[in-house]
2 protein chains.
Amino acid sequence: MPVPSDTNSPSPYVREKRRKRRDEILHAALQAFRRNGYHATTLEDIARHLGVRSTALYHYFPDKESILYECHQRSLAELDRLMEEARGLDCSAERLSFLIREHVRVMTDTLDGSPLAFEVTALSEEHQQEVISARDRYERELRRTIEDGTSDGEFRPVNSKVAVFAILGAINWIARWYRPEGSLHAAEIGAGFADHLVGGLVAR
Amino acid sequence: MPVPSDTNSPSPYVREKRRKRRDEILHAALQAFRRNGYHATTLEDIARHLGVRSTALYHYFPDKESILYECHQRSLAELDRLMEEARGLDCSAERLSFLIREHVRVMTDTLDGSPLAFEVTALSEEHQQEVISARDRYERELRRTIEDGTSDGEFRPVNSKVAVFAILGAINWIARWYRPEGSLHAAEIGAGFADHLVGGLVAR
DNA sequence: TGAAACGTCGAACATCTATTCAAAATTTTA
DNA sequence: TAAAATTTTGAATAGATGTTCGACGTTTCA
């Protein structure tokens, strides 16, 4: 009868802490990239917040593309959630205006959202693909909302594929100017994007 | 009676010949830029599409952030000679309209709107201020359209700022997506922006 | 056409930064 | 509390890239 035949796995306790702890890297490393971008963040940048070497690090991740991986892999779990949610709303504008302001929301209220404002080239080849897949699911169901508004009346006929760029411009852009000490709240932004980008679609 | 006590400066011909070599080394990197980034972006890929060596830049520009710099100037007076041309527009709704649609003309014909949607941080110090406040500039211009346009009753009443935004980062996004060779044009991508955007905050 | 001006090259340099690794410090655990 | 496991460190390495500079072609122009 087998036994566990590798080494024994750390304790919960330790594999709790060990899990914080890489939450609190992805933090730090977060908002070191939203705000000098990814090449121009250093892993020194980083361990300096956390207080620490930035060969520290390494028993984390095993390299600082690792790092803004995880980070985008966060970001897109959290729109597939908001995805599934928005399903459950039936009119086109009202499903349009929870995923926008649930968007603003991902980047403003956890910054989670940023990542994806990043630039994809500086993810390897492979995560490259898997995190463009990603987006464009996310494009593409942004883009069904709107055309099946468009049918039923409700917002009037235009080009899908500008009008989502427009929206996502416009949520993406928020990593760049978002400071959470300014003096625009989080829940005024999503309120207000809402309102200005479905209504430009609202039919008349 | 003072001569030209310097040197003989070159002739309009070797000017001519010089100035239009700077124009082909800012647009090259600007295209460069655009794809990867400023800092992914190395000298050696600049001079490449030149077909020269990434010394024979320091030829026409003292280091790389002076590239950067005018870019970033050229966009900026663009968008100094959009707003002079706006202020011919009395209605609000047409005026905003205008800057948003040239604005996307700028972004996708010239691609010379882009460094605007580069990161600031990469430049020096003072270069920054000067750029961040020649875009404030801008700004609080489209701010004002829109505070006239509600004033006017012409728009509803919104909070301009979140408004302008979400405008700008519609518009400045486009760098990270148009292509020249994809399947939308140019000229669509202003026109929908105008009536997306403006259509979200007329009155009705 | 030939001297002067100009542009490009290649080598060399300096710096910066991601990464490795063995040793030291700290924490966990029994 | 002491051994074991885990985390951090500091030194060292390697590769990339911005930049300098003198030599070498090439172009300009009188």
Given for the second form:
Amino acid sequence: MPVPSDTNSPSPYVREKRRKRRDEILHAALQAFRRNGYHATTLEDIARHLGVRSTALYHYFPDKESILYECHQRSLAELDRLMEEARGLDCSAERLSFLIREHVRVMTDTLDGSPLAFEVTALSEEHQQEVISARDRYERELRRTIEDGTSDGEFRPVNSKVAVFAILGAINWIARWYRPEGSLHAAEIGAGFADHLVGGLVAR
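Let me have the form predicted on its own next, following on from the form predicted together with another copy of the chain.
Below: the lone chain, stripped of partners and molecules.
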């Protein structure tokens, strides 16, 4: 006896259409957050960029905070993937350079230069803890990479915590000066950051 289809389940076409629309909303939100800051941005600002009424956004996100949370989730999921990739590289210097270059790309391309790192307190307490936990996991990976490099003699002896604070501070500050329409592109910025930040650790 044939199993009846679930008439309430959306078709692949509808699911893909919704996914694309969510991506468009997030991209518009990131641009608005970069221009105006999270707190000064309204749902009307985001909707205006898309050429729709703000009520149309409620079909995809219940409020502005949920949009911010989704942006954080996507960027942190990408950092998790990058950590996994970095573990397959041959040496600590190569792993750290890769993570720095790709983190810069996440900041400039995935997040469109939006200063999300400075907006964690705008999230609910539960979401704050989730984001902070993921960020701590990434920070530990960077520290472990530096400590491995020191043990192997690739890096000179340094305080790994201070070194990671310097790296993350430099990368997060990109959001304060980066402009997508500017002359500097993600690959160029990432390569420069990796050269300076990793080069300062290499044993002479």
